[in-house]
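Just the one chain here, the form predicted on its own, laid out as structure tokens.
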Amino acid sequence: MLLGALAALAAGCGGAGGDARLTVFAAASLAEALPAFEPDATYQLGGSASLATQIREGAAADVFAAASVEHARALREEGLVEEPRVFATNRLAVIVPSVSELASVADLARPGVKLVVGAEGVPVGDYARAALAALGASDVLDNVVSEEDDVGGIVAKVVLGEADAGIVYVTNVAPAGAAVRVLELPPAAQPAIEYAVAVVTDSDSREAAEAFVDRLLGPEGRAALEAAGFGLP
């Protein structure tokens, strides 16, 4: 069910607008929030690093919404997007199947535990490594069996029982439903997670793209993000 929803969003969301629809390249963790905020856009969801690469290669996009300020800033330095603006914050969570015997983050280091994280360079993966380092628990990475290109892949593997645990964003927990439960990370281990949005320089719909960003940063966007569990800058 989760995989089907993500696929549908990647193909484009409902609403009238035809060819005038904005194309928004957005981090997979925004799969719930952005379509709720603006259903009349087409969303290409994925890992921020992968989406940035696609923009570099000339993919048609109007707006880039990344789970990492660094990816947006890198595109800005290359002249591919306008000045990025921080629009949301997030936190990490460790999810396990609801029937799991794992009770704490320390249990992730048990022999045989199958852990899934984001790949290096993927924001959720980099954040996870930073959190484990802050806990002095980088040895947990010895139990990694898969490194995913976006957070949706991590959630799917845990939901489908292909992994014993995954490190995701707290905003991924509610959409996963009763299939998972959360192992809390200590506050001191939480990295600073900021999302950035920018208009793509070569957008054919610059005025509409700028309006999207302005609305996202305004009361309407902030309400939609808060409802999806994001923090506000």
Second form
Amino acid sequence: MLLGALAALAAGCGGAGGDARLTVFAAASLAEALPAFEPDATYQLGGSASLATQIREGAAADVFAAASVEHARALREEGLVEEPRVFATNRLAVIVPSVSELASVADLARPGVKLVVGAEGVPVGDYARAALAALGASDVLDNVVSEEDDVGGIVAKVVLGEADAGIVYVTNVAPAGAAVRVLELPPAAQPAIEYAVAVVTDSDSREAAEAFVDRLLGPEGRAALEAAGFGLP
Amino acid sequence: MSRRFDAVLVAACALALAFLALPLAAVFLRVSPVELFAQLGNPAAVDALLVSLKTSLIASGLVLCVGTPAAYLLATRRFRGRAVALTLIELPLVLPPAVAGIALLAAFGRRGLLGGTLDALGVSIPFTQAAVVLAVVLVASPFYLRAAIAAFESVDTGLLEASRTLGASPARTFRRVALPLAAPGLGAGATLAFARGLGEFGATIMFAGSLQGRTQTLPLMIYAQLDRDFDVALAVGALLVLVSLAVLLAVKLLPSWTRFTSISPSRSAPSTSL
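Let's see the other form, the form predicted together with the partner chain, since the form predicted on its own is already up.
Starting with the chain above, the whole complex follows.
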């Protein structure tokens, strides 16, 4: 009987039923925008790379929305998702606690500044390194005290005031509220950040998944993404 | 009738063992010994192993030094608030690690309860190895304290009283009678706490962050590698399973070893104090 209950739980999670909600694996930076666009889907939010790993290991996803085209393209090459489509763009922002004395990006290189960035291989971390390299300020990386696995970890440590600064997406700034302030990154240092969405090949609800992607690329999706601070392709 | 009962016991035991062993076996089926030992040449894995061992050893030292006398008090004296103290000790066992991390930040973080005091002393704990040690102490110490209290409680009070009537001071009684008799239980508890500390993840990533060579322990490195190379994550995971297995096996072999070395001094202790 207990085993039966377990089997029922497993089936429920797999979303096998006909009227099952769509399961969307989405980059953590989409945590506000996507549920605002489509509240009736189940969202699994995390680092794009770890979501890709979960899909590789057979997680039951219908749609994959990644913070980099690269991660979606890699799954495409393995035949795990359909052709990815760019649906949003983003920019980087340096956030500091609102009470911080840091006034510009150049101050990040001051000795003793506690900087938190994404780890290498995590999109927000790779973009941050590219931006610092473009500024000729890679020595700022000596001040890194933690390399986080997703953007949520970076925001949390700055909001709590434990870190002096973090490099995140512009779209993370508004949800963090009054606890943080933004230091402007020169436009020339901004890397091209493109988000890609793809239908998962093994999805049990292909039609609903395709409809979701089409709507996301259409006027409704564009309005929701813009409201959340994303750029549009 | 009893044969059927035995069959039920055996079946339950086989099911439990199969369920517990299957995921671990699956890891080792996907990781060849060559890949596993190749990780010993991976600087990130070696750094993580060293950070893990160093912080767990320091944490174990702290837990032993403070926990042993504390457990002796809780085991041998009856006082008001003792039940509350015992419950407090067990609380971290059932606390979600994320809550432990938040609690550590609330206490020792820059804006935490003691943050201002620590700052005045020029000490900042988050993002340091000290933060890793504190996280490990918080989650691992209950394992030692529980085992140590049980070990001291099982020491025959008659022997402690005999030592006192024969003129040994309370401190000498603790050192020469209680400690040797409780040693096997203390050793088992310490090893279990050490093994739990090696696996600590949630409180560490919140309180200490993750930086290679400084605060990135083996579990943190495995989590970070999930994003980059699943095969490396699997191989380092297998490495951690082996280290933990070695520590736990040591617990099983320890009692026979400590009994051999500890009982002889405890037997001679009262006679020398005469």
